[in-house]
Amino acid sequence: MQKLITVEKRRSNTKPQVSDGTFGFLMSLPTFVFMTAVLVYPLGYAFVKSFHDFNLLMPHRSGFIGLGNYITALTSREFRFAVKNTVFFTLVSVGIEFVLGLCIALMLARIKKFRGLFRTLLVTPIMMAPIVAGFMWRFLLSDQFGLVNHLLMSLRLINQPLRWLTSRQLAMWSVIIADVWKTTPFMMLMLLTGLLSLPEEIMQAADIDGASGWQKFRYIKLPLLKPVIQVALLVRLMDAFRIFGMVFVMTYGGPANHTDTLSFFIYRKGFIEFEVGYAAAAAFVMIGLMALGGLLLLYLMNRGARDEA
């Protein structure tokens, strides 16, 4: 009898146990539920708006044409266009940050005093919003009262104020001007982290064998920094490439489309001629573009390696 109540007691007091995959899954499904509310379903509404010919004016008259906007996209000169200066953006801009970018890094690599107020003042610029970055740049630029050309003009540099934001010649380069300025404290960051993480073992033992700065750097630094600069690369084009805030605030795309870029012509015509399903067809052929970019940047990059190895 007594062994019966000490059983039905053991039996009250066990809980239901719940396996550690069911309460992980448990734990991440309303991290679930609200990405696939807030990216899942907007993606997949877009993708499928991709294949209409839907117009926001019209919206009862959205009909399905199949490969329709994809290739009115591709064969449409205005989205080549938009193409080749959202390219000739990422590389020109994405070039210097880098060069830049790891000029400052070895520089501050060996300062030992005072590093960490420098590079606390050189990352400033990255905590500022693009919009507002663009504004001010914006102002600094301006052809009537900007004092960029003040200060050209007072050097005696220039005889009359340039047009940065108005000229064709000039437009882009204003552009890629104020990404530089944004963004090369983050490629500076990133490769400073590197820097300061090589083994000190390895510069002594370059020291001892009368290696100079340019052979440390050329042979040492340079290949062990690989996978910090690979990740930095990506990173910078891949955002480079969807490039926005700079150019709506600075050039709205002007003059005559020179900046236009496929995040702006996507706006454009999504939200400006309301033709959503071209839109979204574009943004999509975009998506697929930065990612073949990214699998060769990688591709080359692992290559590389492989053939030193």
Second form
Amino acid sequence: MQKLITVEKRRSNTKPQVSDGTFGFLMSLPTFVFMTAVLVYPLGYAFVKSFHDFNLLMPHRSGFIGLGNYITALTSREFRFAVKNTVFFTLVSVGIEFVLGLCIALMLARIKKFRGLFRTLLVTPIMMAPIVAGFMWRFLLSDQFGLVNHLLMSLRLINQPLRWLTSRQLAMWSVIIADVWKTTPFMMLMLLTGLLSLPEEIMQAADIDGASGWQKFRYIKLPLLKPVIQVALLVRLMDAFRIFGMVFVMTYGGPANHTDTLSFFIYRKGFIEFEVGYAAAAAFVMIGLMALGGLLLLYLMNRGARDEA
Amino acid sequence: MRRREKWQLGLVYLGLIVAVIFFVGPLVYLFITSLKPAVEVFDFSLPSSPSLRNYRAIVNEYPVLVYLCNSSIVSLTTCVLGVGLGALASYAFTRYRFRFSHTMHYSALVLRMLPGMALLIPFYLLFSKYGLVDTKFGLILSNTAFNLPFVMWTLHGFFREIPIELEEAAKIDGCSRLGVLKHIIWPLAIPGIAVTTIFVFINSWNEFDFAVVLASTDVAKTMPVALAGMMPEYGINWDHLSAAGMLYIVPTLILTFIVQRHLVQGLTAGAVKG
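Please supply the corresponding structure for the form predicted together with the partner chain (the preceding block corresponds to the form predicted alone).
Every chain and every other molecule in the complex is listed next, the one we just looked at coming first.
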């Protein structure tokens, strides 16, 4: 013990032996090594495999086939259907979540009494596992005995139970409902935080100038909220595009692949049909699509910003 | 004028109540179902004699405690490893400039955006090579790797708030860099580290995409994978399933309540330009 203390003392009085840069590098080294070994290396490994004909059940049938897997993916109707489903799901659910979240945030910003209580209640689903949101809505939406059908029928909105999870038209909407339930609170919370941090003076000035509620919203709040909206949309779009767990428990991609999203497609190819090389290629196409979508989004947002300036 | 405003305010409260019913109602309904006997599950009423028999059944008849235990071990170890490694790196990236420090910091963001499926395929192949499939250790590795970028960016937000003058003053007084870490940074960073740890815990507690492939036997199977396997087509009914689901989400609900002030930070780590 004594010895340790003297060592520390001596060190602190002399110049440090390593430079600040080296010290920082040493601190981040474990993380760097870990991430290289467990993220970067596997990713590279998958990239190499995506150029191979590689099936886990048929080890003899493996070899380099260049862009073969990519060509198969891009030309297959099944893959393009999964892309279409994923894009549809992403745009519709994030769209609904945004509008709904904005409405609730505006309402919460309006009230003074019980705001904290409402906020606490409304964020309940925010950290819920997708798997729970999925199985809970599967229960609520089940055809014969589900609560949703029961309510709709007792309100006389429908005459016979809707086949939410098993009909081709409704299955994707069921997944969207579950996703809206789970992630609208996130949108709401982001927008509420943004709304509450708007400077009070601007609103007062607008009141004095006699701006209507709609004018205040359209020409003051919305432009000021833009940075928050951008972050919220970017985070949610990226997330929705990867949807997997909810589909897995609610519809398992069915009926007839009508809820087959890209993640689920890759899962099916890789771990049910064991076409690992093909699945890896599909995964890289998916990454490419996400990158393209992200760049497009950033471009649109920047262009919007320039127009306003 | 005043009357119109009152009306408006009334409508706003009404809207909020409808919203609460939509967002909280389903969970309440699930809870009520978990207290019902099997025959009443599809009666739209309160249970005639509420009881915990479903909870007893789920614990006695299925290895649910094993799955919850697996989930806990995996999540807690991920917290220790992920926050431990990530905190060091995050502090280094916040305070020190060195070669590639920017590249490393931002590539972590890119890795965070990757779809899990792109990693799951090589994880499965490499893990089967090294005997890590169906082990808790394999899950811990994959969860830690996936959470590290998150930890680095969340803590970056907290470390940035600590004024650099404090550190400089301590250094002038003769404190070493490690001394600064121990005596200045650590006490100030505890709240941020606690919040980050809770988020990492929830992330790995909820993690399903990796676990469904990497943990299919009881040695490593976590609760979400078990729940997905308990769907009604396998002969397990909603009365039991709802009880299992409630057991699984209680920790999440409590932790969400604890960190509710920090939800925005935790859910957008790195997306807000720092």
